[in-house]
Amino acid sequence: MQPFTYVLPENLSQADAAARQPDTVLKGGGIDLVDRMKERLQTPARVVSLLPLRAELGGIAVEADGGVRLGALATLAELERHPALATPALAGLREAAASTASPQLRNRATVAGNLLQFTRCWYVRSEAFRCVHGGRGPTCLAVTGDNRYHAVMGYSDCVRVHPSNLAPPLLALDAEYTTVLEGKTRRRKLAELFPSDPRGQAPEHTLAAGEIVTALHVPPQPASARTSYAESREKQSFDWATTACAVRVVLDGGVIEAATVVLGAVAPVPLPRPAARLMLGQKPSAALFQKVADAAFTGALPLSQNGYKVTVGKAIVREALERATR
């Protein structure tokens, strides 16, 4: 690891100013950043730690309109057990947080860090390879190489997958995020955090240099809203998802009046699917869920070693829908 200056700001204004300095990166829990620095994928001159700002950027609270504010520095362990999330409408968010990594890491990893983490593709994370997403080569090496865990849809010239567990349920809940840059605060739909055209040269997120995520906002949910999150993995614990799905349904008299389906771990970005519309006005059933699962993977183009993701992914969609409508 290269030497660097470690900056501990006393307030958000100091962090904002420090983050805009050249060759500077931000750190929350540091779970992903430290890995990248050890691998020499990043060798910044300065690291700005946001941890001194936990009082300002942490915590989970119910907002005046009944929505929930998730501080950027709130940990996954807090999401897993906080009473503000103990509702059927937010069950998918709790399930996603609880399924991430290990208890030790969940006590350290933050909400913003989970959303902004770098892809886990072994080609881009190795100094031995030169690939397009790392900006060190002309092509995506996984296309013709070892692509067991890579994308099966939504890709063009790079088949990385987005690794965030929290992104699918937050997108299903129509969440928003707040940032600070040059003293100005902006609030946007979470979908805008991810590139609409995730090409190899595009980063995992659309943040400007030095822009700091301060909070996530989950809007108030109808009393009959239900969410669920399900994923597949090779190991029972401390493993990355091979496929994932978050769903949100609103039931009225046993009929589905609103629905959202978001796939994870199968594309370079979390992927909302229009297949959810097939459920509107319908009663939950195994046949309906199978129809939605099949439609959710319409257009899938698996690579040489990851065709299983389509089959398993459909099962995960069904599982998430079944959980949400029990």
The other form holds:
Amino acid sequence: MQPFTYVLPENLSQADAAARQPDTVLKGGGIDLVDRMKERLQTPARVVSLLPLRAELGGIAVEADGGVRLGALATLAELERHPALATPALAGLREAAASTASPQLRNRATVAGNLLQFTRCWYVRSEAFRCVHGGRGPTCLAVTGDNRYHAVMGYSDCVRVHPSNLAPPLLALDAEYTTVLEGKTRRRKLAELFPSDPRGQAPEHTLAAGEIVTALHVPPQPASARTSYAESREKQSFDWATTACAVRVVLDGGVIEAATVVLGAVAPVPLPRPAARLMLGQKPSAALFQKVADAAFTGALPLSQNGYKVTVGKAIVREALERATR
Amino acid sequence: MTAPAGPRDGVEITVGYRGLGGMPDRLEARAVEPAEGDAPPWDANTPLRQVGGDHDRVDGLAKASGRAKYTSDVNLPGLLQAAILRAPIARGKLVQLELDAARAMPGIAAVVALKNVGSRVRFVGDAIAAVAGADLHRVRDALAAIRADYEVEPHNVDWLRGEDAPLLDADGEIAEPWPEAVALEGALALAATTHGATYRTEVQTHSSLEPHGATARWQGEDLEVWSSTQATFGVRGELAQALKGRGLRVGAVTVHAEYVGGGFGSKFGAGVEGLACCLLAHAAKAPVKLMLDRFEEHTTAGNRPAALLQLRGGLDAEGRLIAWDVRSYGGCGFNVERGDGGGNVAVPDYYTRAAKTRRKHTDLPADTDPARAMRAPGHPQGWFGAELFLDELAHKAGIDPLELRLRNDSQTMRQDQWRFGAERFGWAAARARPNAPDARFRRGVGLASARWSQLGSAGRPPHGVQCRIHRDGSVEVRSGAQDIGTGLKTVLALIAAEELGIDPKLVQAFTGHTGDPSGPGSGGSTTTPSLSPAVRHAAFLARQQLAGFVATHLGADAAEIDCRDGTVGTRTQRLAWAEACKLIGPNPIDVRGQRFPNYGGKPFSASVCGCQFAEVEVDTWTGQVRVLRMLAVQDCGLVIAKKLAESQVLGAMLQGISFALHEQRIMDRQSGRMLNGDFLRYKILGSADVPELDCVLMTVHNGHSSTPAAGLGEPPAVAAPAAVATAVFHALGEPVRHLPITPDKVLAALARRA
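Please supply the corresponding structure for the form predicted together with the partner chain (the preceding block corresponds to the form predicted alone).
First the chain shown before, then all remaining chains and molecules of the complex.
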């Protein structure tokens, strides 16, 4: 095995300095990274654990403007039960956290780790395969291989899907993220965290080498905002979503004033869908939701084995919309 | 208790069973001939105090607390770790193997070749070489340093794409005509209702929680092995034979399998991993542990073969089956010897007694690792096809599926079970409840039968069990056979306690050490029915010796002495058990009981009967199926340890649901490699998916031995997948004929209906 140096920084500036060393990876809960290291899919020279910085980078708090700050190291279990999230406007975030993995993992898994996790593609995640992802090979093996769990839209030369449960609701809520790099703090829209052209060669996210996500920020929500999260899977216990959808709607006098629909697990990045606009000024109805669901999958180009995901995905959009407006 | 065995020609006993619920008793007198010296038979009128009671698993706490040491837990001073280099190609030849670089690496103690240059490589994962070293990291580095070159040949890992595979149409139906069968086709022509369809199941891997593997230690000429196995004596013989060249004789091999974390049919041999472990320990002159990892477990250590079966059949106007034609195919990996690749598909025969029938089976090869026997080999696959076929036939004929079974099931015991089960499950009401046409969630109920045949056997030479009674009042019973999690230790303890009239807590049971009397491999549900009479005999002999001491002490006749309620003595003079045992000398009472052959004549029932009912809910939006509740009614001969027997049934239902809804090996055609060789992508039922489970055990006295248990490991595994699949058919009004019933298949079925 390749020996690695394990760095336990005492403060953020130490972490910042350590993260910028060559061949270094950052570790939060370690759910994904440790697996990949054990399988020798990733063999970094240095691993910087952020867990000693829980005081700075953890926790959930209501900010002065009424928004909610999620520390990068806040666990999914905290998201499930924190009072700051106990509002209808943030229900989708709570539901997404609660449907992730298993209780044991949710006690350990972090918000940033969930957003930044590596794809679950079974070709990418095996040392036996050399595919286009990460430039390991010439082509995507899933396109001609077994692609039952792969992308149905938004892909180019790599059909992996983005596995994060938290990304769709956070995008639907127009969240922002803060990073630290070389002592500089930046705050950006969450959408910028994901590549706009998610090719196989490109990383799953847009962070610069050594850039540390420190927090997520959910902007204050109007009293009439509602979010929900729905996902399809093959079993109730620990399973990855085959399709996922987060929606945010703001209702005014029974009419939809604002609406966002974000799909997960169907494309290499979480996908906000312009179809949400069809709801503006409309009253919630099954027919309307069906129309939005159909439109959300406009342009879908399923692969040889995953056509079912389009059918299922539309149902999940409907379910998310019905729950958000119930 | 019945009278002690008299002359060889004659003990009259009561066999049969008491009716469940309002069902009738079916008891009858029968003369049996116990072997001379055997314990007298327990029959339907024998009052039993411990046997059949709700006792906990005797080693439950040890297992839950980690005190129980499995093979993977064994640690020895100086223990080395080991792993195997696996072929990355599915078919070809090994043309070069360079081990020296690995040998020279730091921390590496031994490297052995497991395949000679020039040998064929048969699947991705075929074992090439093995390495032992100080820790697994260094061992893996050394594996990476081994140079193995292959001559690669084109492969095919899809057994239904081979040249002998039947042609399938776009709907998955076999598109080739049936071979001629005049009588059968004559019957079909007369049928009021006919039906024909093709059914398919995927490869299920055993993947026991404890992986395959061993720890081996040589001491001079002697070899001591801890093996996760279903057959301690089989492993012992296999290793002695394989290592004969090193001067090893069977008696010098000790095999331990005191605790085994599951086997399901995949652990009968030492395996290449066990042999590699012994070779490495020999070469390294140090103890070595070699356990497979989860990927190896999925890809090299056993699987239930895939199946394809086509049925056609017909009912007469009264709903009786008059024609029944089955052809089946098994996909069982590279080692297919035509007709004996282990892929056979079994179908029920009790519905078709009055029908013209035909059966044909063919095993088909593929460049994948070989199938192994798995919990009721061939049965869950075949029962799924046959029972769903029957439901489709019943549907066409407008007959309720339960009614179809009642009209055709030739087994009286299952007739009783169907009626009792239907009542308890609320079949009629659940079956009649309609689903609203536009309902998102549709419910359905289904049912399926189970059958197995296992009344145990004597073994050749006979199996034995040792029983010792010590001066301190403690009792030990010992079998060299293994308890693979099914509860043999508890079975041994309860039967000995019953025979000795004492609290089971006084009995310690030991299993899985080849220094103890030999017993069967745990396959085919043999262990409990084979060893129950043997431990009974051992305790019976020990009791007679204790009676001798007590008789002398009391000045009574030994024949008047009995053991009950923790006392020993005559009707008038009794000693507490502890006092009686103080009469034993410094040597314990130490006897070996044996398993006598089953009594002559026909048992009350040679079949182990069962049936199961399931209710499912299907999300028509997402195609996801959830099982809401299940009921199993299951005969298992004499129930020895009720809680453990129920646990067998519940476990089989869960495994069956998992097979019906989730489990499948997914192969990458291009590389020949399994894509989901882990528990994240190889999906198994999880805790949140567990439905309400109900289990009713039936004690059936078959009158075949002194202690008439029947095998229970397999029977309940036969019905479960079929019960789920028939319930899905009821919910959707459209069958899903290909397991597992994943959302894509449900949605396709819904699309067909629409």
